[in-house]
Amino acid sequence: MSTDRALPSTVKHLIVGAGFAGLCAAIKLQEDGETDFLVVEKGSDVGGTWRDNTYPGAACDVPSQLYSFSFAPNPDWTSSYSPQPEIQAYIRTVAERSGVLDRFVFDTAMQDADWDEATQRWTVRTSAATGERHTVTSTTLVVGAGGLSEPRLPDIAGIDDFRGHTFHSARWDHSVDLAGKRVAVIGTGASAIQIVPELQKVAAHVDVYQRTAPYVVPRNDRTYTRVERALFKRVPALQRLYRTGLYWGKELLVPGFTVDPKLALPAKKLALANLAKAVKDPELRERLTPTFEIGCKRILISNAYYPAIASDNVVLVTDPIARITADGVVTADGVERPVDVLVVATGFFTTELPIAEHIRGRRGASLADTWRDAGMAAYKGTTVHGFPNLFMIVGPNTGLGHSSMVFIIESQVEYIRDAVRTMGLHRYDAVEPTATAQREWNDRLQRRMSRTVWNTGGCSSWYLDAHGKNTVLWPRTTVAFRQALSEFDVAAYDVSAPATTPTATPTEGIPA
């Protein structure tokens, strides 16, 4: 997909990202009259993480119909977890049934966005993959660029000099044939548990690397029948009430998260049982089974992972890598094993968001620096104290480990709306959250995940930054995130105008 436009010096609105919050972002402010917007893409076309992941068996582990807009749903869903090409070509569909898509820019990154206290507008710089540079100002800045969009690649020794092909999971080779070939897989996460039952089906062997074994569930996964989508299409009230049903059955699963790890056995001991089905060597199962409470790591679902590890050429390795040399890996035991394809499934920045090193505010510190020494924090996961009209769209403390990342973005978005709508109606220049609002937030945050699996499970997660300190997921439900984001609370913020403002009261949402 692509535009042939030139971009305009100044706009209103300036979004960053055309992945689902991007484009929810767009639909919505469009909604609202608010047309004076542009979107930069630096990738060529819609999608974000599921344009850039086409990797083999790439699918979504959150049900096809809480996975989609609540205000575009789809009918057409082939089975009950929607493979990628589905789902991206759901997401170009919406952005072009939706009329937004004459004010995207794609193959266009941003490069750096100051913010301009004399003008109270983001200066914002761009690079076109064509290498041409253009400036643009705007009153807000959104950024949609999402925590799954920077993959991380592993520091290990020596994988620079590795002879064979080496790739991301996030960034697939598909010229290379890995038929016949002896492929090794550094991590086992979400994606790695779908892309080896691929690998083993024609790679002649394969090594997955394991640093700690995750709970894997079944994947109750069906295709829908011919009958079942032609109701959903000719009676939408049906779609919507099958959707509600499986909202509020993910949301049941959230005090086993958040409340006491007990309350999730049931899950436990359904993936145990998943484990001893599909692996019968009882040193293999061993291996394969985790040390921590479930919950503490993202639980897996795959009907195919468990079989795959278990055949004939397929071998899990736990000992640590210590290097990687032009032919081989090497573990810690000094056994060394041959790879011609090295397939890198380690994850992506998520507490160090690379984006944030590219935006500076009030006082010229970037993002990157305001939250290196106590970690990622923002008012309601959305704004932050010092960078006035900024508005990330899952930002932090925003993820879930239980449900559908869609209703958290259409809920920041409303959030966003309305912090618009207030700014037009009191012809505020600037708003941005005060330090004791953002403090308030983030003190119940923290102490509210304090007691969650996440830091007591005894497992060492992603969702943890270098500080020790979750600054990933939301430790509630969502009906209660949706309701603390329910309207803009200008209370909160200072603002530029008029000359009296109301006074801040105490933030609400995360009860101590």
Ligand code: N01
Given for the second form:
Amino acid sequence: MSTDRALPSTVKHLIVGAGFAGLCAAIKLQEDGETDFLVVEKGSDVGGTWRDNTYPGAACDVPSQLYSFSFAPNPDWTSSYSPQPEIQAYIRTVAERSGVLDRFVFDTAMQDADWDEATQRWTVRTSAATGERHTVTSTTLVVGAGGLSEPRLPDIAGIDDFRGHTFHSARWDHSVDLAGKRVAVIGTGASAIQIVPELQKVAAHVDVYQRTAPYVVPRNDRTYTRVERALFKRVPALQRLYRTGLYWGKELLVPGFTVDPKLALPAKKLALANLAKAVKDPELRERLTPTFEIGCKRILISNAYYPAIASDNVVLVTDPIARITADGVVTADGVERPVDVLVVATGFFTTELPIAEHIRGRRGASLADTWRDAGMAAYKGTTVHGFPNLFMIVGPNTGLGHSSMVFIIESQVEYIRDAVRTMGLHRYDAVEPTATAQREWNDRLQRRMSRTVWNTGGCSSWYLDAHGKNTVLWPRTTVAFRQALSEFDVAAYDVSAPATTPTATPTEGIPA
Ligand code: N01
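Beyond the form predicted alone, can we have the form predicted in complex with this ligand?
Up next: the whole complex, starting with the chain shown before.
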């Protein structure tokens, strides 16, 4: 996708990112008649993480009927869990049909954003080509950059000396032919367990380097029949009903994460049965058995992962990696395994968002500076004290372990819409959550978090930051999230209105 659009000098709303979040914000602002906005996107297309993650086997582990916009149902999903190309095509279709794309600028990254107290505006520097205008000022800054967008490469000695091909799961190099190769996969998270079964089919040999065994439950995937798809198309209410059923089914899982892990015992049994069915070797099964409470790390879903691991051309390596050489991977026991292609499926920067370095608020401090000591924190996951008119979508403590992030995104966008309406109605130049409102929100949230399986389940995960604090997940139901963000609660905000010039009353200036 390309637009030859030059950047304007100023817009009312600047949106960063053209994934589900940025696109949703653009569509909903437009619905409110807020047409003075611009979306800057560092990639060449919409889609965000679904544009970037093109690895073999990439698919959603949340049912497609739920993992889509409520306002743009898609009766054409081919199966219950959509593969990446279908999701990417869906996002593109929604973007094209919504008529917002003329305000998207691709291949243009937000580099820095500074709040200017004097003008009450953001000054945003972008990577627009030299010679072009590359700075835009805006009243609001809506960041939809995603929590899973910046690949985290492992800090393993010698990794730069490796002479074969190396790539991260989210930056798959499709020019590398894997047929007949020896491939090593580092990591056993949601991405790796989708990749390994595909590699097993084509590579001569696959070594899977596992640090922590995950729980993997069966994936009840199935292709929709032509009749089902026709019904979804002709009777939209039926598709809505189906989606609603899926939604509440997912909500029922929440207490297993947030109240008592014993409630998740059926899922644990399912995962262990999934393992026992596919892996007959007791020693291998033992090494694949998780040692923490189910739910502490993301519960993975696959029918293909365990059978792939049990295949003759796949070896599960559980000795820690000591170093990487020019030709292979050496484990702590001194064994070197030769490798042609190294696939790094080691996840993303989630608790230290790289973009936080580049957004500077009222006192010139960046979000990263502000969050350095106590971790990421926002008010309702969306606004941040010290950063007026900044709206984050998928901000701190908005992530889910059980349902669709698209629901969270839509909830946050509704809140932002209401904030924009409120600002317009009262002619506020700026809104900023008070320090007290933000502190109380996070104190309550972290009190609830302390009882969840993510904090007590005996694992380390990408939900926890360097201080062991969970700054990623939402510790309640998504219903509670939507309710909390159902209206812009201006009482929790400091607002600034434009300086008004006193208007002369009719008697002023008339000599007595
Ligand atoms: O990343 P991860 P991911 N040496 O961080 C291991 C979403 N997603 O890309 O568990 C050795 O989960 C690490 O080991 P450990 C989804 O939300 C969704 O797989 O920390 N190993 C772990 O096994 C998901 O949760 C879909 O001990 C190292 C792995 O690398 C999120 O993205 C599909 C290591 C990283 O797992 C991230 O998933 C895919 C090292 N130095 C992803 N460093 C859907 O279907 C890390 N590891 C929607």
